[in-house]
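Shown next as structure tokens: one chain only, the form predicted on its own.
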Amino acid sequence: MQEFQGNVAVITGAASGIGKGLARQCAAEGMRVVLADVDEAGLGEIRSELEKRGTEVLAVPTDVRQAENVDALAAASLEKFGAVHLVFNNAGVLLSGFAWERTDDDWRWVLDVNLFGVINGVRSFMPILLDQGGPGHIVNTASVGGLMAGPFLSPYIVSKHAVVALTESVYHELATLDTQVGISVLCPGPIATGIGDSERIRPADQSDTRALESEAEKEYDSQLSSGILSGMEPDEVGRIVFEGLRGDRFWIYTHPVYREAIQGRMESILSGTNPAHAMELPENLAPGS
């Protein structure tokens, strides 16, 4: 996409972090904006902020885990603005700990939000974009954690690898069609967001969890929190994403590509060698969405 003025953007996870940064950038581009989140208080805050800037805004409380919620978001967007042009499947959460000690609710919550939230967004909005017949685009938020692996973040890492694979598959599917609709994957490095405190928005129906017990888990969790808090400002992410859209880029990175870590993993896969282990959190693995 090259033109944004007057077009309609839909953003999930819009009440905080990268979602809020994307919302502000959409407003700066002159777009009409649909905001979606489970955090209704935060949703109200960013809606008021954008309205004061003269942006046309619709705020829709949305649980992206539920396909019918995302369908309702799409319907509300069309009812309000008559079209949708740009969709950010951005909602995300995380938790840490040994994979085998994460509860069923732990795994399902992270996968339902991070992966099925994206799947639901693609299923609800892609037919709209294709049927409109003009330019359109979807941006799925993954992470550099979707390109590599490390300890104590298994649900998050699994979900983000899946988002990368899904987005790349859809890219190839769109190439078989005569369409102006595109798709990109956003792989942020460390971003100063509230994702480290995802428990604040955790739903009651998936609340069963276990506290971190080992010193290794606790140390890693502390490194993770520090890495997130010292990360890039979310508003800068919005600017970078729109640069990527204007450049027709599939891969959108917020930081220089961590070639050594990614290449090392790929070489290990191709050569069949065991993965290299590092206890310390690589600064590039700190989640951002």
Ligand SMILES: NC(=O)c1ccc[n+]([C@@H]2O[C@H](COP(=O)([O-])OP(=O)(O)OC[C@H]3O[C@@H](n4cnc5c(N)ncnc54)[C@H](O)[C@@H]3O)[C@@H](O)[C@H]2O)c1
Second form
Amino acid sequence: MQEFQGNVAVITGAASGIGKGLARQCAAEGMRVVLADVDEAGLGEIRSELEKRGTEVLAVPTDVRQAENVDALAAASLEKFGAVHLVFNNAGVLLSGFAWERTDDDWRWVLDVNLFGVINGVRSFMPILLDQGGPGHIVNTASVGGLMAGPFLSPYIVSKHAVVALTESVYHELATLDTQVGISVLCPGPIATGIGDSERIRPADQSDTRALESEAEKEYDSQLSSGILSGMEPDEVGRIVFEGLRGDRFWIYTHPVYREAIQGRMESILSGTNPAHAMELPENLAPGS
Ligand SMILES: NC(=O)c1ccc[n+]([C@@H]2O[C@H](COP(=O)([O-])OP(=O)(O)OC[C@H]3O[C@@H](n4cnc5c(N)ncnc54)[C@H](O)[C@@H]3O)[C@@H](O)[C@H]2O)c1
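So that was the form predicted on its own. Now I'd like the form predicted in complex with the named molecule, please.
The next block holds the full complex; its first chain is the one shown before.
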């Protein structure tokens, strides 16, 4: 997709972190913007920020776990702006701990937001993009955790591998059609956002969880949180994503430094050697490294 000025972008998870960075970049590109999130206070803040810059904004409180909520988001976007061109299925949550000690609610919350949120976004918006007949694009936010596995993040890693698989499958499906609609997958490394404190927006209907008990889990969790907080600035992700869109790229990465670990994982799959412990944070996380 090459034309952004005056076109309409929809962003889920827009009230914080990467979603906010994407929203700011959409505004900088002269787009009209639909912001969606469960965090209504956060939505209000980014809406006012963008409106002050003169951007046309619609904020729609949305729970991406619910297919009918995402359908309503699509309907509200069309009602306000008459079209949708660019959709970021970006909302996500994270929790850690041994896979077998995570509760049913832990598993379902993460999969409902990170995977079904993206599925719902594709189901609600792809028919609209295709019916419009012009250029359109969906960007699904996965993670480097969608390309390699590691300890203590099973629900998250499972959800992100599934988002990569879904997005790649849809990419192949689009190739069977005569369409200008495309799809990309964003696989960020550590970005300085609120994801390490996802419990702040945990819904009451999936709140049953269990505290981390072992030293290994606690140690990993605290390293992960500090690695995230010292990560790349979310606004930089917004710029990288638009570079990717202009370059017609399916895979959009923020941290090329992970290439070696991903390659090691792929080689282990092909050669049948046992997995190396690949999820340790690389030492050099400098943006663009
Ligand atoms: N921060 C990182 O290091 C990192 C790395 C790789 C991938 N990601 C992915 O980036 C995406 C954005 O996360 P972030 O890091 O900006 O975190 P964040 O916590 O700052 O933002 C996530 C947003 O999603 C919203 N959200 C959560 N559940 C929702 C729901 N049910 N419906 C609608 N909105 C909901 C939250 O309210 C929040 O505003 C996620 O998919 C995350 O997995 C983040």
